[in-house]
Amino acid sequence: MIDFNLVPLMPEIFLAITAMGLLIVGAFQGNCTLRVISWFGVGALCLALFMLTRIDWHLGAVLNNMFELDTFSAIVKVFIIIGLVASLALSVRYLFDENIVRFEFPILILLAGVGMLLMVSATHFLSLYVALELQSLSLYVLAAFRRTGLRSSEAGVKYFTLGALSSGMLLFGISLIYGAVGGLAFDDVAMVAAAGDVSPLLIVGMVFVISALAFKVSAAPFHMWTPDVYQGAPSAVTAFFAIVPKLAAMALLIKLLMGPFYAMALQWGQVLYALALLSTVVGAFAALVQDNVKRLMAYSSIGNMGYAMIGLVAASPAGVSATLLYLVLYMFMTAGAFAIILSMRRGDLQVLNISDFAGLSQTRPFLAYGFAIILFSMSGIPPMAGFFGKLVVFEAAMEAELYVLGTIGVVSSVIAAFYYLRLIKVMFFDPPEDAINDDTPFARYVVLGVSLAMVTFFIFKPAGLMDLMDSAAQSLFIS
């Protein structure tokens, strides 16, 4: 009998009735309602992470073992939802200036979400994929969003052409897992996996299935869609293509190979092995050679979900801990980043290419001094989080012996601070440019002061979230 208890996805559902009835409201009202259903998407947003808390999170599995409300996945979804609401007050702005008023932005956006927390309760193969096509498909029409644009297009068509290749590989990853285990549900995996009848066609399964996630976190080497995308999309986009969507399917990735696939953790972690080196480096150097700062951003982005991945080899709770915490410290200290470079405009332009940096010490010094900070934390000097981050990540490799992959980690993480201390030397040291418009909004001013309240004064109370991260992965360990 299927179990229609449907309290554990409230806040989903919530949120899915929300973009519907906004939809509505904006197929009659015209594109004049954007800022209005913007900020009651905020709103909404909130009013579902409040229902979040309210719910008790041992609920277990709903609709016939399609979905649960665990630790694990509750705690991801709280930070997915605060990440939602940066992405849509960092971009309400930015769309007027750009002159892409549209109302289908925060409708895509409030999708988008509805499939990432759908995404990390999935409990079987089928509800996985298809959480992850609504996530895949809004993403795919916001990277064109400026429809107009050559460079938009582009990265619309790359994306979807690429995305769809990853959709591929994954559907036939869970074709071949079916074919070896007889079902789809992660416990059904899990049990075969665990007897030790492990065939080379589930092995071959569970590799296409990794492989189509790391498209999806842009690990390399599925990584080549990740700069022109980064580039070619509104900047808004962008900024929530970094923010969110990797952090949960990095989630989903941890909840694959902590659950269905952990006992044939010796293949997997092979696999993992060479993502996370291939991307640290890939990062690392990749990102030295170029001019533009959204393109910096993406090969940013490439290294440091190697750096997360580090932590995932180790398979054990402190790895999965360690991965957890630099996810959220990197999608706060994103989010600054963004709420910045969103800002950086001269008249009716945006300047995007790194040299538009210089002297913004003079011009607009709290953004130079707030840029610095973060990406201090981003290059890993302490004090700052993103010290912290990387530290126990390295940590958990030591721990478990993962002493090449750690050492490569730690000599990448020191070349990739040399493209971030060059920003900021171009900041405080060139001459400066002309003023960049002095008319940052008040959302991204709050965007940015909570980053950087993360990023300094992480180092006065680590613990809670720490704590936190600890006990979101130790119930993935619960048999």
The other form holds:
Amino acid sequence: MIDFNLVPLMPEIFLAITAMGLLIVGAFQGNCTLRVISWFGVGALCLALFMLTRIDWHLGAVLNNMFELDTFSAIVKVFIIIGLVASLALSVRYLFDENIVRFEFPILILLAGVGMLLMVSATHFLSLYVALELQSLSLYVLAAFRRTGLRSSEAGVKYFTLGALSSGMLLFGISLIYGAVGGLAFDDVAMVAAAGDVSPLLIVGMVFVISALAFKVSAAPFHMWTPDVYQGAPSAVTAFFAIVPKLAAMALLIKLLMGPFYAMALQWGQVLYALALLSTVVGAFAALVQDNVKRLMAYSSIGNMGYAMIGLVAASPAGVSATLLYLVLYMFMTAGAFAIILSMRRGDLQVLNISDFAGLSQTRPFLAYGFAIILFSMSGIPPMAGFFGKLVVFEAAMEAELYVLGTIGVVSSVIAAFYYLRLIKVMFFDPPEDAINDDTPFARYVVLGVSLAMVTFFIFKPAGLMDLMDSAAQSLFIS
Amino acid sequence: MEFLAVFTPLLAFVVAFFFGKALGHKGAQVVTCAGILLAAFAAINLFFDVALGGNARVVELAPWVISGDFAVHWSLRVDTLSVIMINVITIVSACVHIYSLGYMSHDGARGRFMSYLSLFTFAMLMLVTADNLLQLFFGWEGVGLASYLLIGFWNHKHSANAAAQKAFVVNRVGDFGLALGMMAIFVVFGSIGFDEIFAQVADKADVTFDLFGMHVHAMTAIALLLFVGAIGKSAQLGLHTWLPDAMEGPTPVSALIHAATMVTAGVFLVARMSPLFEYAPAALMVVTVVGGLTAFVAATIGMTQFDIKRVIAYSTMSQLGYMFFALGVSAYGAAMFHLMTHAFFKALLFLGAGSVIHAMGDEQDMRKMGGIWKKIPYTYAFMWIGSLALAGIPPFAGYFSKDIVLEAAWADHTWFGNFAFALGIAAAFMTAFYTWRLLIMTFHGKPRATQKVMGHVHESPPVMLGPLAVLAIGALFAGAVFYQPFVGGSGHHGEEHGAAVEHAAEDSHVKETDVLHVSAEDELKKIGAEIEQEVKAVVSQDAAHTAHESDHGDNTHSDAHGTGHDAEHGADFWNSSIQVLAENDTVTAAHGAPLWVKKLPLVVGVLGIWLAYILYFKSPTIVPRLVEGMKPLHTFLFNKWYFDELYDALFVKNSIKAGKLFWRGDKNVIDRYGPDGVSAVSVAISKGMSKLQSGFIYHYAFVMMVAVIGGISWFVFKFVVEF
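Take the protein just shown as the form predicted alone and give its structure as the form predicted in complex with the partner chain.
Every component of the complex follows; first up is the chain already shown.
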């Protein structure tokens, strides 16, 4: 039977068509259209978000069971689109400042976005692979977006080479799974696994697939690319990397673990355990001696992915809900943090060393106080939102009796608090350096404002977001 | 109304403190004064609504802490007890706010000063409107903070900083007791809400704690722990040393915080917890003894001091002692009555003293004053009114309240009641003495200040005299007007009396506690009726006397024939916000005290005034000889019974010694192997990790492959082991 119901994929289709259209506009009109295309892209994303909220979230599978829209993927998509809007809004001015005015930038972000949206809807390993690659290829290009810059090119090449390696692992894993199961739909795998027929072949395939995704979310020990790429890529791209793809890849991982692989929770639990443990420890320790803010954020994201994964190891609805909440809060905090980092310019130069933040509280008090709030939140100090993110994750770990993992997580979060607090100390107690430009564009203030509002006001109504995440997690476990 | 009364000062504080720079001093002054005046207006409205209209209520605002069995809400409990406090606080605070406009007019940070005053007022209001112990504790600590900020307001003075710290630290000791008491209450009652506690008190009267093998009576332990908190806050003997030093703060602060309101928080706490204290007779005994001793000791010290503010401070401490022994003999109404009248006349005295200090160019030593009464006649008159009220001369406010306190102590007919009565009479004598000593030394005799200072002596501006006038009205009339409602009747408690039960049936606004007692009404009704018969008999014996007292100025309740009506009015007025067991009802019994008990306070008061007149006015030459003759005693009193020196030797020195010891241990053991060691190791690990981050793609790829192969090997290994 041919299934022509495309309604559940409306936002993706709309975005893909828009991206093509904008590409044509750009190709004919040249780079001067960057600003128009960017804001048009933001508009299109908002429209897609609107569509997403209007369609029924229980429409089920489409395109011959290649994709599906359920509550989980819909909620994740909402936040992916919000993240895309934020990263586009943050980057426009940056491209002009850095003199890399090329109209492909917003189009690449839109295409990466389409890939991510499809990714979390995938119900088949092939559609998963295609969507993942659409996303990854866009990211590789973005990493090398400043073609003339040595660092940026290096970052692009590194990311691409290692990404290719991980894609290879993914495909190899998928082929092993096919060998074990005889099908590639998630349901087929789930059925075979649930029947108790867990062959070593299936497990090895699963390990490959998880490793490939661990690369995408930069979980240790597949994290080595992250600091180099974060530092090398143009800052706007780094912001994008930090804000959105992590959420999408992690959502995909959740979908796999709680779907086709759910019957093998005993096995993947061990893999995730190791990944979470290593990530938290690496994220905490390696960042201690970093001088570059972008590198610091890279390690911070490694550590935070580790905390998010602690919730997954619990393999319970509460754990999944905790992980999702953590990821979303982290996304908001990162957006705010990069709104500030992108504004750190002196003259024509971006300044990114920690020492450049000295005395920011006197030269740009609003940025300094905003950053301080976000950093407090990231280090998990109440009453900021970050505290509750960590709280629910560790709560889930304790409920699943993962005492060792929980304890190590807490200890490493204490260590990690050091480098967040060090930044605050530098901003508030060190004598100011030369003034920072105060030409921060309005869009960046908006992103920062939303982020700060989320971080500080979360405590007053935590139930709203938490209930949303609970319903997302529940929908995975019912089906 | 209650929102307006409680939250306007908070709003004023927020505006004046956070936008003080933008508003300027003028703006901050206007905002805070407007706020407090609005609050005072609302408070007076509340008084008519709640105390006279019998409209007590609890307004829930928001949940605060909900954790398992522990649930606490922000709420405003507005009953007679709290509404009296609200009125005292807002009215005195309004006077002090206005007064401060003049008194602080040359201070560089007067806007901030006003905002602190508003903050204090808000915290104090939170304290008295609390519906549970945690909110009370919040207010308790809030007033402590405001007190700290205001004592040390002139922070360029070393002595002010030291005094502020002393007040804070000494109060910590008391707060610790209060916190322990709260915890004990939660253990015993499973709640810290007042209604829940009071409803269970009668059932849990015999509960005991097992502590280190001893059986401790729970109610006594709780009551004593709460009382420790009260001792600290209300500067009772033992934890009183901070109060005299607190006089380092600006005078309006002394008037508001250290005379009228904050220091009475302990009295309020005991009155609020009266249902619980009633079941802890041993604790009440302790309260009585401590109160009596405080009244006495403070009065003896007050006689020897020369700093005008310190004299009044010791007088405050002494009067607080009166309130406490009134509480101790279950005369809660009398204690609250004295609290209210005292708030008026003591604030008046303090602000009057402030006016003198202002006039003398910041001179506080009475030895350098004298002979200025003609130059500042209004201040002089106001000081007379305050002094007459303090000494208990009719018809001033202090006469009524001090008398009922002393009569209640006598009417308790216990050894500690008599003890407190004796000490109280002695203190009353000394009170009158040192008050006139102050008046005479300050205003009469030959001028002892320099010519230059004398030339500058001037009457305070109207903005300072206005509040004095308001307070003077309180000091004049508060006693006579409020005598009947506060302590006038017989059955002013809501316990097992027949009267209370009848009320419960009539009145739709009865409190939960009453309703509970109704359940046992059948058998109690008989007993209640009998008791009431007796009570009426006792009271009617004294009807003539009551009528006589009513003539002094009160015409609203002077129905001499209707003691029964009075009885009901008393119960109505308190509306169960304080509760007394039938056998402890000393306020009623006090009305039956013999004439000599009733007149003795007045007699000794007049004697004290006469003695002061002789010694300081008529023949001042006697004093030095007298002091010489009683050198050891005088030195002992002048040095405040050596409390400070004792505490310094016992606690302060040893604490510093212990602190140094621990500091060394901390630095050499814990720091070296703890924080310093761990951070060194962390940095070493971090550097090692950075080295792994070589930057070469093939290294990265290698690590990835090793990880994958490691993972697969792990599962293969397990698989092999299983088979």
